[in-house]
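The chain below stands alone, shown as structure tokens; this is the form predicted alone.
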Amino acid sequence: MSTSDYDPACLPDLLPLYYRRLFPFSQYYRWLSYGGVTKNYFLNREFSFTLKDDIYVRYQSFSTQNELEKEMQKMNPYKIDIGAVYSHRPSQHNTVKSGTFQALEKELVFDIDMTDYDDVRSCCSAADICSKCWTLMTIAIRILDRALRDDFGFQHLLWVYSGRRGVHCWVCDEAARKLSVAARSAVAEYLSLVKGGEETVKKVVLSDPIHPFISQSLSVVERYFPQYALVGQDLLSSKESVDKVLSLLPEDILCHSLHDLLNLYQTEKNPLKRWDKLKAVVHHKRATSKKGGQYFEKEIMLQYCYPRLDVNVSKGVNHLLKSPFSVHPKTGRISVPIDLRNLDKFDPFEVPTISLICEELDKPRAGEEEEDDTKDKENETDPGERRKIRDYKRTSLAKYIKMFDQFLDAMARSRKGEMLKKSDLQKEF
């Protein structure tokens, strides 16, 4: 379904039902639970509501499943925000002592946003998208996994989209919680690539050695930029693109090759001939050069490719992040989970609209059978859990909230180790 089968004007109508019969609220207060360990942290969790007209409110919390269920079905909202776990219940932060109220902990995010891309992007611009430039996502997704899991050693990573144009990424262990703002500021630098604003034109520059998360960060990228950037994104097809490539060129080098590259572009016309060819000049350019230039290549793959962070958002414990599975009010799409084991096969614009679920929830499909009910019965004693459980499953939700209860099963088993291993110490002493 496109996003022109969505009407925004329809979402007032359409929230009602998305909140009373298809949003995982039990999944939902299972993962920000975190198998109720620590006292009042569900508690004292900010969550921050955006109403029609574009109405904010900020600092709601709730006791409960049923008390976060019944006010979201009350208040219908348009957006939904995670925050921080605070001292105090941030419902109450005007009641508290001034300067007590502080946020404790958050889950370690990330905000990758594909307008920071539009300097290096011909196809769209702006808020749009399109399954070209989408390739700029999966980079991101698989350079940030892999240097999260390896390098820092978290587990818990659950990407999302975001229900437009970007991507989150929460990461969910218990360290990555409790990590302070500077130990954030530090896993976003240490992720961080690309510097400098507009004005700056070579925003990626290498040292020499080139550091181990850099190169295996190229290796992520070398395997996409044929395809994306030189076919997919014109890199090197037309005088405007090759000027802004040839403006990242050490000086000297390109004093002394111009007359070559010019020539180069007059008479081979395929883009990946084109890549090597610049390649083969600058190289041997590169010899006679005093200003070294060994890297340009590595360089500009980055500087087109490489994942552009929103540091502030990774920072900052009080930073709020939208939620998984809230509704985006213009294009209509749910943020839900991404697989990453079919990240290649990720397609935004199959992501379900809300109009779509409400319309599948009356038309059963053809065979249908209840699959998994007697295990849901078994799971659930209220009834309206489980025609809840029901209704989503008759929809294209159905396999985003089956990969959220899988990210939340995986968390359950390492916090059921973990406390195994602690519980196996303290019987050695």
Contents of the next structure:
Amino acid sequence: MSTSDYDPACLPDLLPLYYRRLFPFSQYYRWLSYGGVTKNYFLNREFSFTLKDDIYVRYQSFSTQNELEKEMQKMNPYKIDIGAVYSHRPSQHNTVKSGTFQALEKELVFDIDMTDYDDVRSCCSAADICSKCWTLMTIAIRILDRALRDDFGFQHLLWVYSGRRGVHCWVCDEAARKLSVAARSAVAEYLSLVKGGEETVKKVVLSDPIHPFISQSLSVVERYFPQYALVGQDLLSSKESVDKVLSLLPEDILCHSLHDLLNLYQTEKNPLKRWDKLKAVVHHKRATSKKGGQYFEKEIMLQYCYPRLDVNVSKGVNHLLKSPFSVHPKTGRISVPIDLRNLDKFDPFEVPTISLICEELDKPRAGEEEEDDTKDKENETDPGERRKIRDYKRTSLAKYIKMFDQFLDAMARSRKGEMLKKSDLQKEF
Amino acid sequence: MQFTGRRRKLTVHPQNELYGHCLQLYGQPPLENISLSEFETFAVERLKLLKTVENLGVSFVKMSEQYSKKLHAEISGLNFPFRPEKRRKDHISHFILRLAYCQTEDLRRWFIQQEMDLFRHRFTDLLPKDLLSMYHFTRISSRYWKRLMLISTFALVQVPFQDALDLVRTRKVFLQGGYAYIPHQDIVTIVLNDFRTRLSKALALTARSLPAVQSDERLQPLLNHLSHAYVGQDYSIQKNIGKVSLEQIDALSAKSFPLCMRQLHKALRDSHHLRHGGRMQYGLFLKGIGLTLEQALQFWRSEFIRGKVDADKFDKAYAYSIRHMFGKEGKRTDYTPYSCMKVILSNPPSQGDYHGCPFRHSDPELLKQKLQSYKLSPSGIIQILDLVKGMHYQLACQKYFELTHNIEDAGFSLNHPNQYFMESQKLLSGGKDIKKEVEMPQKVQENAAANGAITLFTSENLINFQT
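Can you give me the structure for the form predicted in complex with the partner chain, which would complement the form predicted alone we have just seen?
Time for the whole complex; same chain goes first.
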């Protein structure tokens, strides 16, 4: 049992332990410094903390990793958010002449929240998630990751579990960090297909020509649709669910085929076959229909499965987003990176909680002590640091920090490559 | 200022390299010497071209086939085709007009709009292979053209996606690896945006350096006149002089006067007085419709003495200026009636004034009320107000013409109050050929007035022209 029965009331006791012995400060600092290429990049970054009793403090900034550590260990924040890199130290923003304190750069971020799918999932609602609807996140990650890499050319994407009901994407490329509000909004809109709120019934409308991005996204959706929607979400298994799907069809087709379609869930037991029948009936009627309905099946699949992202989160350069490796106070889960190489195997319920990893801290694994002593002598690490490194390594957090390290290594290699290219161009030796 | 002799000298670039492509972005100013007469000719001709662009844009849907055909014809007619010799003219004339049109927001806006329309027309005329040669030339100055690909006859331009946000946002373009691949016909929007931004910045910069240019006395009057220039008929010579009687004026003001003159006439009748700006604008208009000096004197006198002015004071103070208007006093220049552009752009009215263009200078609410009091249809009023909001003042007046004359289409492009009068009279008299011949000044006369035409520099001095 990996949850180890997390109790939010224990947070005040667990957080100090977490921040003193487990939180990966050096990797965190390494990330946000981005190789020290831009001066004061870390110094001018805004953090915000939510403390006990919902006290919220903004414009926190730190000049060194040490300062960050000390402050976090002192404040023991329940939540940590990361904001933008500003023109001045955020902690001194009040001393700056009004108008000159500006958000300059920030990672391009995306927030996919399961509650945005409440109108199309039948298994859960609101803050609840289960293994059935988690597939929506899998689909979202596949579609967005491909598009951000292939279409937009971004390379350094960090996908993170939000801790409760969604995922975040941090696009860390230099080009992404420098994007304007207009550019971020354009990217988010390019990636948006599901439009409309409570009042809109049909949220996806396709027209000719179908953009390659849409076809690419559809092939991902089509892969998951039968198992996820037809089986898992019991689409077309009850009168209500059939009605809901039918409401997405064009009026004139609906009128003509209503009788046939409504009986679908009775005459056909196999949900997969029901879908095929639905398609067949509509195709047949469509031949006689005048307008629309050309892409109805694609539109239905997209409405039930396509990623729903909050454009406002992505648009703002100064928007604050929950930090990776922060704790989710309600679930206790750590916001850990998601390994895209094993995406289908990711289980949000297996993500370590703060109580679990604190527990694991006190249980040394056999033979570990000796092994580490030898390693320390080789690397010349001091006992304090050694203990710290040993600490997270013996917990379930280890593999996630390793993932994070690999992500940071890739960025470092990329930076080195860029510098070589630049110096080649300038013919420096 | 350098005086280098009579012949033109090309200083930096050999002509075929500079003008090797057919469409220019006007990135660099010309660096050669030209004569004053060429300076003026180029400027006036380009101004005519831009006014033509404006008029065609008003009469036809922009970029429609009709529009394109007509504009193409006008461009060659005005001597601006694509041939290399003419590209130099295109280049130089553009920069001269920058000097004239950088000074106020209104002028800049007008200039940028016409230059953009002209550019768009020329751009869409380009064949993909021309685009390729243009790319090679502008590659150094334009950051847009990352790569131009030619796939048989279909041209695509590869730009970073950040430079094509509108196309990206609406998924109207193919993206790969962070680049947008834009088909030739869609490139124009992006290039136009770039063109507008650059020109706008350049005009702002030019305005700052203008004092230095204006200190040259040979240029200053010319540049001033250019920005107020009206290059159509000037209604200064009318063959129907004396055909309008004073008794007719009240009726005519409601039937055939444009709104500005109707407003002035009413103000004059109501307050028995008009201030200087109003007297000039209205007085010259009346001259243009055919009033003789004697009629004018009688008209103004009879009105003014109903007010606070007695006969003596009128003869002393006001009669002189009326005679002046007719060229009978002082310099004896025969002033020409104001064009719409002049009315709209110069001498805005202040408190107590009734001159100017009501579509431009009146509060929209008051304008609406006035139009309602004239019993114009509500839908018509809305159309007029929309045009006003879009700053199409002359179009709004045209609409007023159409509504008051009960016709669908005015059939002409309005740019002069006397033109309005003439067209109205033509329409009301059943289109009979009214025997007034208005002479078109081909080149500007030497006794041309300061307010309408361009003074000719007869000097042969050379100037070194640099922005």
